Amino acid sequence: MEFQLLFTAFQAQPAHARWPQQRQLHECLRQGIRSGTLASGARLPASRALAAELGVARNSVLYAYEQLASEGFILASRRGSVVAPLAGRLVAAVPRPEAPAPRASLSRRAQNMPALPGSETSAAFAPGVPALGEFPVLRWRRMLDKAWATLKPAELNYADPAGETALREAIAGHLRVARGALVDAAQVFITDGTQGSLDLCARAFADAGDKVWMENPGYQGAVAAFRAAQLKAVGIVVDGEGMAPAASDWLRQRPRLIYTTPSHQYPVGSVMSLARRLALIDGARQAGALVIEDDYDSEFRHDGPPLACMQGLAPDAPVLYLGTFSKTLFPGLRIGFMVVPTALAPALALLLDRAAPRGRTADQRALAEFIVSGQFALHLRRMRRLYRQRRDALVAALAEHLGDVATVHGGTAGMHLALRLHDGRVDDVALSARLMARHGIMAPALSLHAVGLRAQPWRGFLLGYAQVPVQAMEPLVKKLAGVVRGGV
């Protein structure tokens, strides 16, 4: 073996000039040996001869015999020192260039786990995203900075993994009045939001195999929870009242979870009526499942009274009933909830024991107060008219400019609206596209909304309003209306 040149090459490397001469040395012959240019069983030459060959002190040699030895690369005999047979164990696992080795990636489901909705972007018209702008940040400081002084050292731990208690009381009374909720503070679960939510659902009150109901088209934040948990979604047809299951469906498809979003269906903005929560409420009691019921912008009623939700229809309605603070307040809050059945409460809460340290102990107590106070429903009622304000400029737009080309759908509610094309044949996904490179407008496309086997006919976009000024509405409907019609 020509170890001069072996090591004469090694040290031609950029990467290792500087390293120290033994250290050198050693790296160099740990490395022959992993690649096989040392084969196992080779003997090494003695310590001098080898410190006479390359020109370097022996106490180098003898360091870097040392280290591999210690590390299982040689081995001493009478012979001397020699490769370890595990080496060559080492090097049969290393594929040669012809067979090269299968690179490290994701799983294939985490590969084909669909794309939340783009409520990280400020861009128009992303879905999701409040008016920032408008939140009281000074209000908001003072009472985290009252929160974080009467922490005790002993709070810094890890807290109560069903959320501050203050906090399941402040929500559960905002509920009993704003919602018509029937619920007390043990009934009520605190989450990281919505999508924390929905995986915590999935993965405690479903096993993997198990049937989800979705609306079609519906929610693909949810679609991602569910697949994650292994479990099948079964797309539900979405008309004007909401969704719409079939007898059939019941006796084919029996679904342990049914997922809707019934104040203001995602994506296109549909109210469920009485009778239909009133039927799904009374099949999810024969068929033993449990109703996911996602009140995620309720809170922004624009056209009558705020609806009451499903879960205080019936006493003990199987209704996990779910809510967030990144659409009222802000997202970067993180902080959502969900209330449970009473039955089921005490288990959630020793799986919870079990499973989900929680901590964020200020900031929780923080957004009590700011509830208790009366803070939350001044903002809500603030953010009620500017969200009304926005969402007419965007309607009168969207008539002027392609009312003969599509329609407006569910913008009675909430902080985005659905503009469904006419012609159901266009791609809407070519146009989404399209807008955001040329213009900068993010406008999700309504078919990337399917869920399930079953074809969905909604074409078009999704629309959030709630962070676009009222003056920059028109300019920026006329960009979709080019777009849409063929041009720039």
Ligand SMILES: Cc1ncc(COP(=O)(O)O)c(C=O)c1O
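Since this is a predicted model, take the numbers as computed values, not measurements. Numbering follows the first chain given and starts at 1. The term rigid core refers to the most C-alpha atoms you can superpose between the two forms while keeping them within 1.5 Å. Compared with the form predicted together with the named molecule:
When the rigid core is held fixed, the Cα atom of R48 travels 2 angstroms or more between these two forms. The Cα shift for L431 between these two forms, taken after rigid core superposition, is smaller than 2 angstroms. Relative to the superposed rigid core, the position of the CA of K478 differs between these two forms by less than 2 Å.
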Given for the second form:
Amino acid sequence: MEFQLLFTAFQAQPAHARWPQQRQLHECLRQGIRSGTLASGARLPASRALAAELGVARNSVLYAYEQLASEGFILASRRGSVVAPLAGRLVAAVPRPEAPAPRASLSRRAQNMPALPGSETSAAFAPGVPALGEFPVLRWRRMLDKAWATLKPAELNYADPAGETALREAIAGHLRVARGALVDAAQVFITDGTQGSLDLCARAFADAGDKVWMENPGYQGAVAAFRAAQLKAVGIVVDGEGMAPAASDWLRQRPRLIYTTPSHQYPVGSVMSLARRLALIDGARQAGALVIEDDYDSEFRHDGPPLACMQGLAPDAPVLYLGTFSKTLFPGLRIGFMVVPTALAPALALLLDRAAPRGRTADQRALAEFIVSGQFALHLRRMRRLYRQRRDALVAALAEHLGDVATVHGGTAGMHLALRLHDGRVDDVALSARLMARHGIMAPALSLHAVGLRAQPWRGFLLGYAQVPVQAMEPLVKKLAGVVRGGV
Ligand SMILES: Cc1ncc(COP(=O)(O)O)c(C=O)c1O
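Right, and the form predicted together with the named molecule of this protein, after the form predicted alone?
Following is the full complex, with the preceding chain placed first.
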């Protein structure tokens, strides 16, 4: 902690100017503690260090510390002098100068931002949360230690805005093998997760007022990013084969960007058919649009053979492929990536050079090592097994307790499924709030995932199962069933 500013401001007040130094210091620290500026538990510097910092005699500091200790404001311990715990209770008693309420407020765009249901919680069934307790923290720490140990001082500087070469190469290698992508490391750009990638796509590849097609129902994180960039979201209906644009949409709602989750539609879980994928690529080419393929949880496919991504279906497909480590590793890592068509890579690199300094070199190197050493594939295999067991337990419990009033959709992949209630008039938002209030269950309502002006017929819940142990599944589903039946 630095005290120079605090002490100079105190000394500058005319009432204190003529006091002896030791009294100034004692009173300055006392006020700091009483007002909460110096919090309970904060450690004060050693007397010699504080004297040197403030340019005062060490004896003045010793005097001030002794006085404060005798008054009970600080405690002497082996760690040095520490602000006493009771000092915090004085804070409320000290009058604070009245400040006028700030007139500035959030912009209208920001105020209209949708909330991301479940994003901040680990409550049962919160979608998008992996089995955090299963992450191999020790191995990860070893990779981090190694990355830090080999970092040279010059590498603490701003890093390559496109990301660490080692990580871009590791991701390209993984995508070629595991996702059938047609990708070279030069096309891979590291971001702060998919949310960062979406912001970048919206800013780099569209202008304010442009239309972006989105699946309806769809991912509200993408709605937020596109709204912030002042794009117009057009909701396109979703069926069992994924996003289903009509011929009239191509004519009357010409898109600049098309956001889609073809491997596991968010939220309802359809898998886009090959015919639809090819038609979308074709349509986008003709319209001069770019498809944003959000491949957020495709590493977890529970039934059937793995499906290749859209990006790899045609050479130079007009596809911006988005991936994230939020599901495969952990959300707090905040590392994701974009794969852009070869022709766009140099322009994007130039834009990032101007606009987006990057860093966290050690994290990126550790992640590259995690992938190349095989730890990533090992973790994916373990999680795939675990999530499949949890998915099976959830599907069985739902069939047993809610099979007559609801149908499961989208359980073949990922970490969540959609439970669609047969009664389309149900107020799923009210039921979802009741589940949280009564049982601490986070089951976001499907109707909250509407996009654009067209209505969407899905009523029910999104249920994330990755972090729910098998034995907890049935008791939780019974609670869910109780609320659904009581509320229908
Ligand atoms: C559809 C979809 N895309 C992407 C993400 C991950 O985003 P991020 O990488 O910003 O954590 C999520 C998280 O829930 C998601 O549901």
